[in-house]
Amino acid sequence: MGGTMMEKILSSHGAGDCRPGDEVWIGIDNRTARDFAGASVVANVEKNGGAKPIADPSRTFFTFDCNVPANTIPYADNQQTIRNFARKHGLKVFDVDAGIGSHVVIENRLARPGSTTVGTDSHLNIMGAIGAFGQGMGDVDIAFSFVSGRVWFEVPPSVKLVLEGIPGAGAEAKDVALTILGRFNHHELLGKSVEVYGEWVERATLSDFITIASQGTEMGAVTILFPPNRNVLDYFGMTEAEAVYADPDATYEAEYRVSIDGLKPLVAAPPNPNNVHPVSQYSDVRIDGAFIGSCTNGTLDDMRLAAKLLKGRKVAPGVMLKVVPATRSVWRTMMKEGLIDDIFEAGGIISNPGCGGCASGQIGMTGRGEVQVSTSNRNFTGKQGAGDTYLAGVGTAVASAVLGRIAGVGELEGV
């Protein structure tokens, strides 16, 4: 009997011939901790690891992205505690200038198709975008991985999701993600490894996959796995033979088919990401701000789209548009290509790379009574402040910022 993508990735990392429900030990290629909970990882290593060395310093590192640069004393203390520990053990720190840790790991090719990565980030299953295993875990588990190079894991059941058709004009990967969230709003994907297939998947970009995979946590899934297509393989300079794909006779717990044919822009209204509706249903909702960024929509492709749509336009009076690139590399390219100028001239605010308001620490937070359209992945009460957050794609965020109300990108003149 053949294996699913999840089963084959785990098998290649020490789990043997594993099946759903098996409790296995797996080798971890990348062990990470971010500024949030990173200091707790350090404390657990020092308390329980004793004199044990770090398993592989070249594959163990820290990423600062939640509160960068630190704007509170506790975060500054935690970050410095981590730096001191890293110096002592010869570990790499992607410091406050680097950007979102999961994106940094991909950009630096530390994670590759078929690899395994764990860390203290609840959205580390974003690695499914490149056909890899990624998982957020507690600080004790991550501390153990630092000194052992492996973790315990229960093999999840796999399901197959086939996306049928091609989205319509103006729709983005975020709208595909929201479609899936709206369809599976009764926790059908809870605890599952979801493999995604279809015509659109075969031609989608890495940025598209990142957007959808980063919403896997909100779907309740263990991960959203995309079989690496040509775009992803070229990004890593790999061949199909080097990546991991499901066997033709792999066994799935269930198979779902969801139509995205002719898909139009969507929003997830508060108070949860599953509350998905067409943008047109909220055209009378006035907004105070828009946020473009986060691990869901902070890639260079997202920034290019935002700048293209904003060029020659102005953000509506009384609306604050906040833009946060995912990484330093994205920020640098934005400067070289003039994207920052386009966003600035339109009235937008561009911050340093990081998680932004999605981490409740930086630009993108809302006050009580404030209404915001955000490209982030969560809109639970309090997640991005005390106001109301509507989740949407970049086009919807830009159109809403320009028109001063929730609007689809098709409402912008000339688009």
Second form
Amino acid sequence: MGGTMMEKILSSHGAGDCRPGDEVWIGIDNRTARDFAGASVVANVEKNGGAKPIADPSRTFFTFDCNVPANTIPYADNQQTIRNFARKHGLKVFDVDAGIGSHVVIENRLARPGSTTVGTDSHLNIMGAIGAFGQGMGDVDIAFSFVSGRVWFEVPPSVKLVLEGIPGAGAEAKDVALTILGRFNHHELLGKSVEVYGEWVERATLSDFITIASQGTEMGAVTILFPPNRNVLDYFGMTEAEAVYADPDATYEAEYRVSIDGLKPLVAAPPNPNNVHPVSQYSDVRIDGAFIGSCTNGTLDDMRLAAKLLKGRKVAPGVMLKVVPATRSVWRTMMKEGLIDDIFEAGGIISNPGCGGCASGQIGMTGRGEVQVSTSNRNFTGKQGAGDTYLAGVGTAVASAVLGRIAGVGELEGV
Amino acid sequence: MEKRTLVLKGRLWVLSRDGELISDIDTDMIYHNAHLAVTDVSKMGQYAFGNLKGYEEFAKQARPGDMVLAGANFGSGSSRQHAVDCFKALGVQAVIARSFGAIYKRNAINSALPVLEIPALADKAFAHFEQVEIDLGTGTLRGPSGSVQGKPMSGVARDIYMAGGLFEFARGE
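Requested next: the structure of the form predicted together with its partner chain (the form predicted on its own having been shown above).
To see the whole picture, the full complex is given below, headed by that same chain.
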């Protein structure tokens, strides 16, 4: 009997012939921890690891992205604890300059299609974007992976999701993600490995996949896996034969068909990412700020789209537009291509790379009553401050910032 | 080392709102991100459910041996271990829910905090502060109000719990 993508990736990492529900031990190619929880990982390794605690220093590293550079003493302390530990054991630290760890791992081709990565970032299942296994785990699990190179894992049931049709003009990958979030009660995909197929998937970009896979956690899924298409294979210089795809006779617990044909921009209104409605339904909601960035929409493609739409326009008076590139490399290209200039002239605030608004305020938080449109992935009460957060794509964030109210990109003059 | 057993007895904290068990209690409600820099487990208990409306006083009122009962998708959200360790700090014995966020479930097992998954759990099946007994081996929750069957703890998860945690299990392997 054939295997799903998940089953085949796990099998190729030591799980043998495995089926949903089996608890298996798997080898991990990339063992990571970030500044958040990283100090607890260090404490667990030191307590349990013995004199030579790191199984393979070349595959073990830290990524700082939550509070960069640290603006609280506890975070600064934790980061320094990690640096000292890393120096002692010869581990690489992608420090406060580097950007979002999961993106850094992809950019450096440390994670590749078919590989396995674990870390303390709950959005590490973003690796589904490249057809790879990624899981966010707690500090005990991660410490264990540092020490042993492996983790235990319950093989999840796989489901197939077929996206039918092609999104309409002005709709982005974020709107596809919001469609899925709105379509599924998040208990339906809970604990599932979701493989995505369809006409659009065959031609979409790596950034598109990153946006959708980064929301797998909010969908309740273990991961959203995209079989690597030509764009993704080219990014890694790989052939189809080197990537992992499902067998034709793989077994799925369920198959869902969701139309994205002619899709229009959507928002997820407070208080959760499943509360998805057309942008037009909220056109009378005035906003105080907009945020563009995060692991969901902080790629170079996102920054290019934001700059293109902002060029020659101005952010509405009294509205803050905060822009946070995902990585240092994205930031550098933004400088070289003049994108930072476009965003600056439009009135935007541009921060150094990192997780931005999602982790206790790299670029500020919202106050009570403050309304923000955000390209990030969570609008739970309290997550990005005390205000109300509407999740949306880059186009919607820019249009809303320019018009001072929730608006779709089609409402901008000349678009 | 603490002795592990599959049968646990204790007082039940029923987390409900308008007569329904609360679902989707995320890790920010269990342990808010404002306190993430805390690394000393013994200092985490005070923040348990500090951001869960109606249960802000939980940390002050919980007693060692208590068990927590909730709806579906308990512990969704971030991977923070704090959301497990805060219960360990308070001596909470077990968390029972219709279902759990995947990351939360493994964090709990790795730290030997037993979780009992009961998909068929009815909203009003058990009373607040009722004395109950759970059997992790059979997956049963029973008390004066009745009895309900959930998923037995098995395989690696049970081995890790009985050993007292992931590293403890690996040492004994």
